[in-house]
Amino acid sequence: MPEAPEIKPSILVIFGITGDLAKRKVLPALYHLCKDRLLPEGTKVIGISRRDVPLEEILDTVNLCVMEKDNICDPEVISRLRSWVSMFKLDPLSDDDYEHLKRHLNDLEQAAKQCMDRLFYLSIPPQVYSPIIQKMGQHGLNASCDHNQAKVRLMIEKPFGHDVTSAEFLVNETEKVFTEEQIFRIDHYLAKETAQNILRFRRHNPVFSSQWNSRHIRRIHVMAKEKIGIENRINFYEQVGAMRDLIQSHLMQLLSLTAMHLPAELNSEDIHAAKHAFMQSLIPPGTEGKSISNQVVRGQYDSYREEVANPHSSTETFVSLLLKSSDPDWEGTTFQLTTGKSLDEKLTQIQVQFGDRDPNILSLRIQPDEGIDINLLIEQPGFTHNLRQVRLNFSYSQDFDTINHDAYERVLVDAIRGERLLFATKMEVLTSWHLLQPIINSWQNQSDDLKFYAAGSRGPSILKLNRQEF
C-alpha cells in the first residue's frame, strides 16, 4: 500500500460531473484515489449538475476500473466511493443556487466538525469560465468557512484563452476573485512520471548534469504524436488546432522543464521562477530578420476536412516549429517541438541530441511506455573496427513493481493538499502566448502553407527544418 500524502479531510466541488472529461478521467482517478485510501476518510465530493442527476445515472455510464488489469471494479469501494459522492443542482447564472450552495458547504462542515479545505474544480469549457467565477465571488464561495481556518482553491483546465488578449483576460478575470496562490491551471503531462523526473534525472546524474549545454547538446526535440484523429471533438478542434491544443501549454511546459536552469533547491516555486526565465529567453518566431515560415510547419491530414464538414478548413492538425533562446548556456542549440493527429504512431516523448556527428540521442519518454533510453556507439565484434549504435534502456513498468498512477490522480491529490509544481503560472501561459503569437497572426493572414498528409502516415515533411540553420 503507498503511503498516503498529508491531507485532511477536504472537499471537493466539481463542476461539470456530467460530462466528457470528467467521465473519461476525473472519476476513475477518484475511484483509484479512493482504493489506495490517498485520500482521507471524511473527503467528499459534490457534484454540480444545471439538471437533477441522480449519482446512479452517472456512475452507470463510467468505467471507474479502466486502470485495473482486470477492468473489475472492487465492490467495497466502490460503496465507499458512493458515501463520498454527492449531486447538487445548480444554475449557474442563479445567485439563489450559489447561496444554497454556500449553506451546503458549511452544513457538511457543521456535519464533520471542522473547517475543510474546499476545491472547486471547473471540468467544463473554458470560455464558460468567467461567469461562474464571478458568481462565486459574488457569493463568498472564494473564502473558506466562516471562521476562515482552512484554504479554498480553484482548479481549470486548458487551453487558458484563445490568444494572448483572451489569456490575459481570463487572467485578470480570475484574479478579481482567487489569488495566484489559490489557482491552480491543470497540465496533465507534467504529472506523468517521466516528466516529474525530468530535474531529478538532471540533478542527479553527473554524467548528464555537467554537460547540460549547448557545448554538449545540439537540438531538443518534445513531440507528441498520436494515431488518432480528432474523433468526437469537432467543435473544440476546428477553434483550436494542434498549436493551442499542444504546442502553447504541453509542449512548451515540458520544454522548459529540460531545458531550465536547475536551481538550488527544487521547489516549486523555484523552478516555476526557472520554467518563467527559460520561456522568456526564446526568440519569438519572426523576429531578427527571419520569416516565420523557415521555423514552422504546418499540416493537416487528408480526411480532416470532411470529419469536420467544411472544405475550406484552414485548421492545423500537425506542428513543427524551431525556436532558438537568447540565453549565452543555450547558443547554438535548437529547440523543436512537434505534435500530429492521425500519425503513424503514439508516441510522446523528450529527445536530447548531443553532438552532430555520430550523435547519442536521449530520449525520455512520456507515454505510451514510460522510460528512460539512449543509444551509444559500441564496436562491433571482430577485425573492421566497425561501429553500431546499441540501445540502453529503462522502463518504469519493467522495472519498478509499484503502482502507476494516472496523471488525474496526482493532479487532484496535489491541488487538494496545495502543492503547485503540477501546475501551470499566469507568467507561463503568457509567456508562452507571447511567444507563439506571431506564428497565429501569420496563419491568420495567409493558408497557402498548409501542407496535406495521408492519415496514418509520418505527417508532412519536415526537412526544410531539420537542414536549415535560422
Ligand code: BG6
Given for the second form:
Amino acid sequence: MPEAPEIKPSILVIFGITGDLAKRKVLPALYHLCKDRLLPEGTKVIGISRRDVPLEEILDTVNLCVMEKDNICDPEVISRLRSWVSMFKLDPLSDDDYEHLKRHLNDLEQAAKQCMDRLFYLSIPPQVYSPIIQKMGQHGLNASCDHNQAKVRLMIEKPFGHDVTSAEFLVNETEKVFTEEQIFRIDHYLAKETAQNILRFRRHNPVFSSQWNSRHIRRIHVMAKEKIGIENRINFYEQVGAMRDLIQSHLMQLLSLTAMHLPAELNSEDIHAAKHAFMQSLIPPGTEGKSISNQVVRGQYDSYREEVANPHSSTETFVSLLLKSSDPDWEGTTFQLTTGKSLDEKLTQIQVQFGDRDPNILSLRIQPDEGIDINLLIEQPGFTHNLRQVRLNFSYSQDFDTINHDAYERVLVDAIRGERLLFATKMEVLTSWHLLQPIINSWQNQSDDLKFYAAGSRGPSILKLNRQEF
Ligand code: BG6
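Other form of same protein, the form predicted in complex with ligand BG6, not the form predicted on its own:
After this comes the whole thing, all chains and molecules, with the earlier chain placed first.
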C-alpha cells in the first residue's frame, strides 16, 4: 500500500459528471484513490448534471477499473465508492438551484459535524465556465461555512482561453469570484510521473547540473507525438488545433521545467516563479528581424478535412516550433517544441542535446516506457579506433515496482489538499499565450505553409528547422 498523504475528508463537487472526461479519467481515478485509500473515509463526491441521472447510470456504465489488471473491479471498493458519491440536478442558469446546492452542502457538513474543504471541479467546456463561476459567486459558493477556515477551491480544465484576449477575460472573470490561491488550473502533463522527476533529477545529479546551460546544451527538444487522431472531438479540434491544444499548455510547461533556473528551495511558489521567469525570457517569434515562417512548421494529416467535413479547414494537427531565450545562460541554445496527431507512434519525451558534433542526447521519456536514457560514443573493441554509439538506459518499470498513479489521481489529491505545484498559474497561462500569439495571428491571414502528411506517418518534414542555425 503506498504512503497516504494527509488529507481531511472533503467535498468534491464535479460539474459535468456525465461528460466524456469524467467518464474516461475522473471517475476511474476516484475508484483508484478509494481503492488505495488515498482519500479518507468521509469523502463526499457530488456529481452535478442538468438532467436527473440516477447514480447507477453513471457508475454502472463507466469503466471504473480501466487501470486495473484485466479491468476487474473490486466489489468492496465499488460499494465504498458508491457510498461517497451522490447526484445533484442543477440548471446552470437557475438561481434557485445554486441556493439548493448551497443548502445541500451545508446539510452534508452539518451531518458530518464539521465545515469541510470544498473543491468545485468544472469538468465542462470552458465556454460555460464564466456564467457558472458568476453564479457561484452570487450565491456565496466561493466561501466555506466557517469564514474560510475550511477551504473552498475551484479546479478547471484547459484550454484556458483561445488567445490572449479570451484568456485575460477568463482570468478576470474568475478573479472576481475566486482568489488566485483558490484556483487550480489543471495541466495533467505536469502530473505525469517523469515530469515530476525533472527538477530533482537536475538538482541531484552534478554530472548534469553543472552542465545545464548554453555552454554545453545546444538544443532542448520537447515532443509529444500521438498516434490517435482527433477522436470525434470535431468541433473542439477545429477551433483549437495543435498549437492551442498541446504547445500552449503541456509542452510549454515541460520546457519550462527543463530550462528554468533552479530555485534554492524546490517549493511550489519558487518553482512557479522560476518557470514564469523562463517563459518570460522566451523571445516572441517574429521579433528581432526573424521571420515567423523560419521558426515554425505546421501540418495537417491527409484525412483530416474529410473527417471534420470541412474541405477548406486549415486547422493544424502538427506543429514544430523553434524558440530562443534572452536569458544570458541560454544564449545560443535552441528550444524546440513538436507535437502532432495521427503520427507513427505515441511518444512524449524531452531531448537535451549536449554538444554539436557527435552530441550526447539525454532523453527524459515521459511516456510510454517512462525512463531516462543517454547515448555515448565509445571506442569499438578490436584493433581499430572506430567509434560507436551506445545507450545507457533507465526504465521506471524495471527499477521500481511501486504503483504508478495516473495523472488524474495526482491532480485530484493535490487539489483537494491544496498543493499548487502541479497547476498552472495565471501568469504562466497568460505569458504562454502572449508568446505564441504572433504565430497564431500570422496563421490567420494565410494557410500556404500548411504541410499535408499521411496519417500514421512521421509527420511533415521539419528538416528546415533541424538545420536552422537559429
Ligand atoms: C489533452 C489534449 O490535453 O491531452 C488531447 O486535449 C491529447 O488532444 C491529450 O490527446 C494527450 O494526453 P495524454 O495524457 O494521453 O498524453
